[in-house]
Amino acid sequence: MTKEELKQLLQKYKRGTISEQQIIEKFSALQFESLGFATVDHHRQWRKGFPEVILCERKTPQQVAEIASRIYKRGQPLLATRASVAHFNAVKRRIRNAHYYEFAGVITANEPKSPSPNRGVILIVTAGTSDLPVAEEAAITARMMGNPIEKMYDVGVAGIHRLLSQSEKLIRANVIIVVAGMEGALPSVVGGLVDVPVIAVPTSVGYGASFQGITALLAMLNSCASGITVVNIDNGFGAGFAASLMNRT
């Protein structure tokens, strides 16, 4: 139930065209659905703006397919993560108008038409084309929650030419988020150009001294640029969602 379906009932209430008793029913129902292997939250889009999320990794794709329908027929907005071509193919058998970014992994519906007024651009940067999968759930996930995006892709400190030369991108963004492998350093280097929030997202990218992510998690973690945020390896959704609560300010 979004605010205005909430005020649509508080006016036939007002009019006597609805009980109180069907009233408390409607509220009831907001609050979550057991489903026996999984129990919806529906009143998270009340309390953080935005209705749960479907992680789908681990899941099988008919109970992928039964949480999405769960949440679609609320009207509410459909994100789901990591995604294989199978869940999204059991999701669009319930939901004709799902649509998958399998380059990212993600299933959506329900997506907003426009940007909401008066938000800030949310701006995706990626040190190289490797980090593109994670940015693109990045972008995704703002993009769902209402956000205007630009994005800035392959500037990495290899080049750092690349992103000197759209600078007026970087100073344009009202939230920055930087997606980056190997040694993890354009984040601080965008962290000190930039006075805006910048939230830093480590990839697994690179080779063996890598670790699979955990030298740039470091690297972030340790940055000497001031107010970088960073967010787990590989989580592009937490950072699409941090942006978004902070852009909402």
Given for the second form:
8 protein chains.
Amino acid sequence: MTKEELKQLLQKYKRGTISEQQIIEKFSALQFESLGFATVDHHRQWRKGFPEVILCERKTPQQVAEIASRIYKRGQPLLATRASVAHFNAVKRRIRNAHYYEFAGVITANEPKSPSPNRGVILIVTAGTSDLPVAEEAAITARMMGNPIEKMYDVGVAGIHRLLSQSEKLIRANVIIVVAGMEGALPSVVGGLVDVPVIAVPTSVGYGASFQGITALLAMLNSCASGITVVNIDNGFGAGFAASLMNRT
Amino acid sequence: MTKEELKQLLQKYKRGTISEQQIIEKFSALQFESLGFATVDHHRQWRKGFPEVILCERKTPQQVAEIASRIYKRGQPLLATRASVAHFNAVKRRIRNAHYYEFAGVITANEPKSPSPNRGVILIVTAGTSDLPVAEEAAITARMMGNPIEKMYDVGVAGIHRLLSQSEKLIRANVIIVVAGMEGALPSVVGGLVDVPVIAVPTSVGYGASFQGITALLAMLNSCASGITVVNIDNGFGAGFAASLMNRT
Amino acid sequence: MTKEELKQLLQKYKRGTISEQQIIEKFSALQFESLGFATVDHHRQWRKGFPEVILCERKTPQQVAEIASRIYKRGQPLLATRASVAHFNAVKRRIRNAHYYEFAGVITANEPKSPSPNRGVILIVTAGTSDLPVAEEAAITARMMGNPIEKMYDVGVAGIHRLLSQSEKLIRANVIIVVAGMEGALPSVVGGLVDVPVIAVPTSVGYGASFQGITALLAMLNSCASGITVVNIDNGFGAGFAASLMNRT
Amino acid sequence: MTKEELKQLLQKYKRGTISEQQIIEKFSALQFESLGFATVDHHRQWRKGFPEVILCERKTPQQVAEIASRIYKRGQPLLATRASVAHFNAVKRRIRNAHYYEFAGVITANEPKSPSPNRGVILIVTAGTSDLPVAEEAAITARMMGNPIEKMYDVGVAGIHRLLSQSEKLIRANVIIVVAGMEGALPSVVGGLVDVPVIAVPTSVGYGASFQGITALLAMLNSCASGITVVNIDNGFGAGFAASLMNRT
Amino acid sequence: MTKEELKQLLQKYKRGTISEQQIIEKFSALQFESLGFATVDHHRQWRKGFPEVILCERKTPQQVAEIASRIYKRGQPLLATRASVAHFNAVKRRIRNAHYYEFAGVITANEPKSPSPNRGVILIVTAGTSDLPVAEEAAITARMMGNPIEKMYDVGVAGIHRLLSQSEKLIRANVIIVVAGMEGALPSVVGGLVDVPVIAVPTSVGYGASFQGITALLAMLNSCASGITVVNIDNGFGAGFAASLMNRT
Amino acid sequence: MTKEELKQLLQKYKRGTISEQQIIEKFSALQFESLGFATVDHHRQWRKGFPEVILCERKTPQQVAEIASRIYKRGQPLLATRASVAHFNAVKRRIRNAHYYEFAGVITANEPKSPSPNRGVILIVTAGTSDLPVAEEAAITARMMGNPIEKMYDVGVAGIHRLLSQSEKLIRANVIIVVAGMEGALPSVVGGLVDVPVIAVPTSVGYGASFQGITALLAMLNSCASGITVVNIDNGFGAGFAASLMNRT
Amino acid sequence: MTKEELKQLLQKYKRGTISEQQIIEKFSALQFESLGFATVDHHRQWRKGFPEVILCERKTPQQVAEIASRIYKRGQPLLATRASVAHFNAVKRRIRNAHYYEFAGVITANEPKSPSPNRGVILIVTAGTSDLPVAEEAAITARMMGNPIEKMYDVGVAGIHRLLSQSEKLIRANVIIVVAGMEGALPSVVGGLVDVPVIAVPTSVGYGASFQGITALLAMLNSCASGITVVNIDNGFGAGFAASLMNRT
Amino acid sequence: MTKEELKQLLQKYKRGTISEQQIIEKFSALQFESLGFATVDHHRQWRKGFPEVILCERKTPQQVAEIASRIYKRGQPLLATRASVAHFNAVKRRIRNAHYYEFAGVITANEPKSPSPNRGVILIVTAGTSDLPVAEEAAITARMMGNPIEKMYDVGVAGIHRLLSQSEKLIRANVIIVVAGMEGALPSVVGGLVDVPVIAVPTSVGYGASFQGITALLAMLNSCASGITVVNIDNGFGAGFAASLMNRT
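Could you drop in the structure for the form predicted together with a further copy of the same chain? We only have the form predicted on its own so far.
To see the whole picture, the full complex is given below, headed by that same chain.
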């Protein structure tokens, strides 16, 4: 429902064409749809500028497929993260042109044809090769939300020249997502070089005292560089979503 | 040194008016100034759009005063956080018109007269009254960087109507900083209502299993709402700085 | 043994019909039954109003079946939680009309036909779809103990209107169980709206810094709303049991 | 505003005596009052059955006094916890008959003369003498909310007969609050003996690996006895409040 | 080598029958035997009163079998803990009369025929049925070291009468091992009733905030009862060994 | 009350000289004495062989003095640990010949004149000089309970010869208490050399990643040497008490 | 590129034979090679004295094989750690004479024929047999870097004579790597005996409160012996690499 | 005692000039000296190349002064760390030419006049100004052990050019100590640039989620750069000592 439609509805109510009860029911129906096990939040696109995104982990394939098809039927862009092959298969059965990015564990449908006009570039940087699945989740999310994307992978601080030699890419970007595991030092170095927002994404890459990403998370929260904000461990989606909002402001 | 000055320097070098060695030295000198105990990063204003900010904690009053006067002399805005009265007194002796916000522990000088034109509003929200010192640190930082500020204090989730009844303030903002201690739930609720970036700042407010802000930090990192990024516990400065960069993009 | 039977026993003792030794043995026998590996606490129904409940995890199917059949034979309601299919199969071989709720991992027998009269409604609320197995464990437990149940699933704080639009359900309830993972914010919002006891159940739903439910647990313990008490992570049974006692007081 | 007053207001609106705008403003004004640093939630008494309670820790004496006087003026019962002498002095200056329980760190005014009729007894049990300040905070809270109170102090599990010999007190209670530090074992034993709700309050009493109450908290969350729910470390207020709600259901 | 043999050796040396070099080599050879991957400590029986015990976890079956056969060949009692079936099969191939207690994961050979004379009873108590594997590891260890054993299983604090009704067993024991998971409260209750050493063994039984036994461990370390000492989580062997030393003093 | 007195009491009851009610009251009275804030457990000497010990921390001086005088009046040995000077002064006013060991924070009265006959030696070993206060708490406790004591201080593993050169002291002991902070390695070395029980006491000595004794505690729990049991951080009293029970068995 | 080649390049530039642009491109090309998913750091051999080492964990077999073949083609020594059989098979298909140390999970190619001349011995010591895989990773790394290696395995502190009797090996070494799990005490004892650098490697060997190596890590960081530095849990490679650098200084 | 003196002693023994008993006593006496509360390890200079160093924290001024004077009297270099003014005053009374570095909390006496010949440079680098006290502790330690020192302070990664512009200093060093708090990223960048050992020292500088240095410690342990080893938080002494041993090999 557009804002225009809403206005018309309210005017009808004023004129008495529809009752108070009717207007309330209409509005409520718009907002969410109850599937028993899930309350799909259709209102979200209006509030957040993007429809509900499905976190597949811990949902059954059937549950995911059911929610996905409700979103898809409204012509909204479909994004489902942390999806297994089983999740995809269940979705595929109901949405023929659904696409699966296996490496990143992402299902999409209704992808935008091209980036929205007048958007700056979102640059996605990783410290190592093992951080790629998380980086790709961020990249797909940002692209689904209409942003042009650039990538700079495997440029961790142990070989700092790999990053510095590509500094023009850093300067060109409007928002930067930095994905790193282990000691999580890369966002600090990047953050010290640019004057745009840097979103740090800790990954669970590492072993021993990396504690499945806690070390990288803590390091990023304590960055001595300014302008860095942090999302949850392995949360590529969250970084891509937030970067898109920052790119819009 | 402005970019224009740099260009002129490079052209002189091309014409042979100055040697390679001279240009390198000149450039290096610009970048930082060694005080023995500190290497002041004067280059930062160019790279980051704002000069070095002094974290006073763990520095002696003399160290802070020395660094502050170097920044001040260049006419740059001075911002020093987590400052005690002792820090301020030492600074005051060298910078007559320095100002101290005791409640927030912040020292400033060379404050901007008014917000920069064409900036959106940064809204600062707190869950409780005890979160104010951190919120004020964020507010002063954002204002020092030229942003118009609005505030909405003590609207935590235990009385959700206090927040909802002021929703037009939320909608008006371009970037929102949400400051909360205890269970840190407020950013999730705010994040679910708006389509602009939300920066969550956990505070050390609480007791027992709040663990000096760890609980709030973890809650914010795990927010089910999209578009939220997080900074360190009690890091009002970091939130204000990042919000300013987001407001600029 | 009912209290009436006890009284008769004591009077017999007074009259000398049975010896002190006999009465002591009789009483002890009632209390528990030793299976070598387990000491079944038959006395519990009298003390707690509900017989011993079997936590299947870490018990062998044979152990569970053995204990279950002792409880079942006395005609007491049988409740076994965290049960695998293997546990159920072993129980089924001895108790023909045992029932298995696979989704919730619960085995029951001797279920009550209908809720006890004069009981208020216990409402079970979840933040997300992934919290359902825990919520169902709570629901089955409360129902086994004779309580009428209502449910409100997938109404997390990222879309707060899903909760608020059903507020009359909240108001109707006598006790509310709120099940949530990730940042665990929902109990605070619910707790701020009602004047009945709210039992918060953290779940292990989430990833990264959710730490298998620790974040949700800590958030709930630090809730700024009053009247909230908390049980262990994923402890749907505990919540259902406690809610039933509260519904009885 | 009572519900009756609300009804009258709505009828006036229907009759057109007051405008929609007026009714909305009236309602909002009732709900909270903005002090700049705090948004006092006057609506809470209606929603929760008890007005806002002030957590003094981290608030300045002036802030506490300001909020307290707003609550007091409305004739509502005043309860302020974790209050220092400085807090009390500031309150005393504005509320002449305010009372300070120094041992428990609690300020009250407008105490109820006697327990509400038809209420069961709330029993407060402690493991040791050092747990008393927390127990007293719970007791005062419950009494302020109109409940009859009984106490059983220093009956920890190292001398289990001290508890067992007073079992009739346990049986008489309608809700039981058990306060314990160190290994936090007492709630399990109590919970195994009764069929009413048991609220466990971990305290920071102990040293070394008690970790300021974490050990007791974890022990209580893992209790093998059913019907136990837990509140934050040292949160006597929370236990007293929840117990009162349970006593009402 | 007995102490008598040592004396004779030293006298030979004094008489010059053997050289200093020879005596040193003899002594060294006795002490340990190098297998490349392991340095078997044959001297241990003399120092500790019991030969080296093999912790199988993380050793290959071949490594375990090799070490076991060296110990077995000297006629010493063989005890190998945390052994899988694969470990046992490898041992069985070299030691025909090796025995496997699968439930407890223990391999033995050269078991003592009967308890050593003049030893007191070691009583092993468990809180629940799930604690049995750890309790059995303790029992086998203590029996292998020549101690008479008694058992009292599944008598946790949620049904305290199960323990109290068997108090004469507690009083009869010379050393008591208490095995418990979850909140680990049982050792405190037992410790408050007896005047002999109590060894508390936390187990990884539980879920959620039991953190694989950490909660039980912490609770036991903070016991308010005196005379309790603690071993590592699930360390039945350690408890059995220590109990045996205590039974000897 | 001795066991003889108890028997006489029971016989009187059988003869009808005293009523059931009277015998029950008599028995209860013996057990504990209620001070309102504390329930002194006079029965403990009978159950545990030593009267209640007062942990002064978190108790007011008045509370400690009150409890102490009750114990003292019965002629029982008085032991109060973690006592400040203020605690001692309050005790001293009521018990003239109370003694204060300031270094160890221990108050005593009614000390035994000499060790009980037929007791073995309890040896107390420390890794460093900073561990002395804890070691002394253990020593005083063990001596109060009638044990002969030996000491071996500052023999940590960084200079292992300091320990090895005094090995005859180790061999002479019947029970050994090893007190160590930092990496807590000393109990493992001692435990590998002797065949008597070793009680490991972690201390909060150290800095940084010693985490106030957690590192030492964990190291001791994971000792590769057999026969070691552990008590809480800085719990010299617990070690001394347990050692005394082990010395008695 | 050798330093000689670099010099010639710079002289060509001076003579104008090649342009500035060309020299920059040449230099950049040397430094790293982009594979899209990885930026191979060929410059590393010059900076660090050893080419990039591949951490296989979390990389796909294809990614590892691709990177490995780039390193191998340049004739540089190839070292890949934490490699599974799948990784090895993929590498083997491209590098015929690659070698797999399955026990240590290491792939190598272009191994040095013999140790570099004038190098001291690196001694690798383990506490137990289970620490061998980590020790072997260290040994292979150090050997690949041209160092002579000695080993002393299974000499943990529970049988301290096993270590002391081989003290001449300790004295002969130039750098010592000590590998230990559980309580991690061995480095302290070794560190107290020698005057060369000791690198402590905690392993994840142990159970319960060993927390996958955290206990050993913490113990080593808190060692009371001087001259000890620590690497990550199970980081045999890191220890071997650092030892090699120390052996070179 | 020099090695020469030892040889002469052994020859005397062979000639029968002194008895076995005498030689053993002489040797033992050399090794350590018992002060009751401390066992001074005089043997350490021989084993470790440097005498015992006093950690003053948790020792009384009297204890420190007593141990210091024993070391000083033998003409050995005296080094006491974490010393307060009170410690220094007590030492000063007995050792007239003792020196106190208040900023670093270090007491020295018998300092070497100049660095030992043929030693490489130890470079000490800090991320910030607040890390100086720890860096100075390292510098004094290394200088006391005869090493030439260079310093590079306040060159953290937020302004990476401050470090890179001084790269010739990095290349000149033989061993590098990197001191950093907060996110602890600097050692990774330095470690990526050099081929000498890098010792990382985490400091407790930072706030919130820096957890008193834990974040920096974890980051350093997980460094993606090779050749880095780590010491305890704030352990400047340990780094200086280890660096000196590495400089010697």
